[in-house]
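This document starts with one chain, in the form predicted on its own, laid out as structure tokens.
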Amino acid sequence: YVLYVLAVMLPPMVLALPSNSGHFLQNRLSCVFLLIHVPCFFPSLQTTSSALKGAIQLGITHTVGSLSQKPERDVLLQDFEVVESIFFPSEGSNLTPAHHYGDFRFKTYAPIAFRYFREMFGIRPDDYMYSLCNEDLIELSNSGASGSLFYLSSDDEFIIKTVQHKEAEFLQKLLPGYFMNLNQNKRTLLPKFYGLYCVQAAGKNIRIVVMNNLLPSAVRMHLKYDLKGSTYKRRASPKERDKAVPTYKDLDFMQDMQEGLLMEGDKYSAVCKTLHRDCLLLQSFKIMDYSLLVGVHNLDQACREQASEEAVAGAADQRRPLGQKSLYSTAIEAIQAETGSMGSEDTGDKTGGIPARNSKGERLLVYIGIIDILQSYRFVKRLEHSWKALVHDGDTVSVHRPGFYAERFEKFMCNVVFRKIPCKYRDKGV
């Protein structure tokens, strides 16, 4: 009851406090949300995660299996609004198996449309079901600032993320435009959405979205950044810096990588072209507050590490996949590029990293993708920007009108983060 009161009362309190208090309380509110909603599914907090994962896998197995019995056809406008629901009693039924997760209902949003999306990316129904349901999902410890839970499929292909009701609702509205964009342009840095579902129990809902995995586990990320093109409070916290692989932010990048990530001209142009097209689309849908996730694998540093940790590195490589199977899911495939000139065969890479160098001339593989696109510029965001702009420079905060946000985002990525490689490195190859 106390947690419920906190969840109801904190939002107006956040708006009434100074700007430096809002971020703290919003993070606390995310924790309250999870404390209220997730444990209500199952009686024991200790079994919540495994039970939720089990419910997700049962639901996906059923919905993919039943969908495979429906004939292939073109996607119709009404398909984007369809919601299918199936009840899973713990004792089982004529349609569902018995289980020990407690009674729950599983909802599938726009099943025909998402089947089409998966087919566009070369994902067969049996492969999709096998990846997500054959082995236990891996819970990722590094949850986002929103308090979302993240799960990784055992084969490294898919990420499952819990989303809030408004985000799921916005994705449903986005689907027709998303469908149109994918038909025109499969090579995109935008998230690849493969399914939207909801687990419902005890009167509560946990909505999840299945997406492509941007950072392959087979590759050690020596650096990781979440970049928005904003400088207001865009520095990793001391707590974040203590992690094994911290997620740094814009100010950290500007300080630590002053010369940026250096790419050959064709790769640089391809990255910027893709970012431009994606930003135009996001702006047209009035989407903002998204980020570019950047993972950096240092090939030269990895060689030095392998020399000292050869046995450990060899064992890790044996138990992990060589590369992703979905089409257009890797960074090198996602950027607008001529097929013949953009591969990274010279690095021996099979995971789809984009070849680059740092200011020391060290060889890098860069993995990138736009994340957190389910934020539209509604009244709350306009209010948040106005509130922050009263105290700080309005052009530096992350929350901004979609047109300005897209322009600033693209300019920062193509002028600060990615740059054309200087002539002194070209004779060494990338």
Given for the second form:
Protein chains: 2
Amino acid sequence: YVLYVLAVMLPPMVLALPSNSGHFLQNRLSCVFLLIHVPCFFPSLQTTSSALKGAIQLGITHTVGSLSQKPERDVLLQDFEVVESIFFPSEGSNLTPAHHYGDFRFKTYAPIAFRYFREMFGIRPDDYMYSLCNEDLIELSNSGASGSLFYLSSDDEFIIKTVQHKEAEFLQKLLPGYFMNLNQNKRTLLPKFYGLYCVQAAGKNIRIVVMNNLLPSAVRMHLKYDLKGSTYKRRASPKERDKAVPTYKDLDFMQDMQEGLLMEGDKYSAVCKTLHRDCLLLQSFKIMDYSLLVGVHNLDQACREQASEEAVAGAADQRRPLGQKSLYSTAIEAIQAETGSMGSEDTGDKTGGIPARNSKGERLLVYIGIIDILQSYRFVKRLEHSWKALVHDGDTVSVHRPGFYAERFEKFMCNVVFRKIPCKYRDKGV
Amino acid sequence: YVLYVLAVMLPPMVLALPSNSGHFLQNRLSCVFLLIHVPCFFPSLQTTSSALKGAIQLGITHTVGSLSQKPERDVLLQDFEVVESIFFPSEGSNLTPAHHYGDFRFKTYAPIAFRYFREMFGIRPDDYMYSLCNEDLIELSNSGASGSLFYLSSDDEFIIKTVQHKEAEFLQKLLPGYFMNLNQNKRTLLPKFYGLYCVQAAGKNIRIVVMNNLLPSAVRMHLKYDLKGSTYKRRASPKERDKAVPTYKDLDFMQDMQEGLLMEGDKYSAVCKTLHRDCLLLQSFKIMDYSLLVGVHNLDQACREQASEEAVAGAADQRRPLGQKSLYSTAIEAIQAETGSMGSEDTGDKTGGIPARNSKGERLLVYIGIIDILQSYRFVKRLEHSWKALVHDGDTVSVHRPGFYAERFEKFMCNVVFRKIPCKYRDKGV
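Having looked at the form predicted on its own, could you now put up the form predicted together with another copy of the chain?
The complete assembly is shown below, putting the previous chain first.
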């Protein structure tokens, strides 16, 4: 109720905002509405709040801006441990604009190191800031048991994910090795980490990581899988199956896609080689329990649907006009970086999907990436589960020692999920 | 005396050596002679011993060979901490040849990481092994107070230096940051570390580091300086001055070279920029007390000397025929790596010297590199000295906090030692 009062008192304060925050004015009414319903700032991680989004945008705008004023220099080992912190009082300060999200503190982890990473990934500071901060962030429906919130930048390039304290800590520890990998290995299916931040308000810390978006919104995913190479309890729940596009799991894949996703020899080799190097790195960090996210767009099915479904195609497909190319990170680049080829010739695809076929010979675009690499610490928590799984079946445990996990993961992906296209499809002129 | 007996018993054992160790046979007599005089294996670090050289060569041959059988893979963070160890019994084993240096153990630090570094520096495994192990290592006269032994490979490319336990430990700690620097910064005057090893025998550990050779033997250095940017006690000792080519220090430079070493604008900028980045890195590791080694070859003086001194030119100049280019690391490459220019047009120099002039307008080639970066731990030992120096003159202390040290070092090099060539020399057609 205190906040409500603040909110209705906003108009005079809002006038003090810089001109580029005009959209705050437009949203003021809905914001008042929100504040009534969310009387406390970020009462829990579960609460989606436009205040969080607003704080993130103010924070990133500030940190990227102040970073661009620092001269370019080499990243040093110590840069991985730096945490920069700035206070955003709602009434504004000489460094920060006034705002109506309540006082908060914004922390930027390893700013110089992440600036280097963004540069390596070809992201200009202005573009990064513009993509994340210039339009509203889109909240995605929570996928999975992690309890994380997901936001998508309106241009579809970036995912913002809330992470737990331990995950953020782990990412920071990972940075030197991540740096090394990036310098040796342009081809990688690992998550691309663009930034790690923390919004601190009302005694709560909300840590967020900015990553690449694996599944372009403009491309309808006909199938989605979260694969680990394990079979224990690896079936989508009935609740998940009720969704429009459920995220299926290993057992579902084995049942529904018995012939796997068929790729040309060069693509198949590139995927497997990339997975191998990535798994080696994950293993070296004792990371387990990661998944391969697989999105499948069926080009032939899409053609059939187009006529009948045009009305249903919906908002998501309008976010980026089909054919507009993905700016930064695509699956095809991840496996064949040096070729720099942005599209496949036979499909004319510019969204970076990897061309493949299903067993019917239908043309597919496959979007893949390794996800959930920061959650190894859960290993301890899940010991009980692990034990049950161990009893259930010795080598189908999802949580196992890293070398075993990596090997099984790799084997599953390269033997079961992805396969070299057999001659019978070749002859059809694939 | 026990070893003497072993030595005279050698002939039958020697026959068991592989064929490429033929030079051992040739050296057998001198080796027996040595063993008589050095009854105990490496009795102290001060003892120059061909046994140490032989052990180093056996060890490096083995470690490089066994490494080349391992598949190429990315360097991981853990690789910096690996130490591989192999025992070389004098009677030989199924992994190691028989030899007459007494039993020893050879340790290779961070083999995969150094393999990566050598690759980055353009050194092929075979060439590395050949340069270091195929001919006798040349012992250099001990330069400086460090008590280190120095060996030069017969092709003049590599320096082997014995380092203390703490220095080796420090280098290992430095490796991740060294990796980062190398990936961001091809231009660097820092030492190039090619390998870190330890020979363990008779209860002694002798740690050695393989580095680039800054001063090509084929080039007569008319002047040599070890510069720190300090003035406190920075004058060559009378004993040093008695040498054929003494290593002078800061005060000597300021007195004898009041106008400094004059360089064209682009060379001058490149040197200063490179020094700046290097100093930043050294500072970040809290490293102090390093020096810039400067070798000056006076082309005009060399011309004058050539006729009168041909007989005196001596063995050193014959090591590599003048004009044979330095294979790996040169000063000119260190400051302008990306141009890839190996020689200066006006001098026709292939040894990688940086063209410069002295105040008389004579043409010089300058060879530079930062040395002694592993000895920071001495800081503690030298506190007393430091305190005296502090009392003597607050800002001319050689040992000071790293930021101060770096700044003073950089300032001295870029204001006093190297200077942009003034117009008066320009007009002479430099």
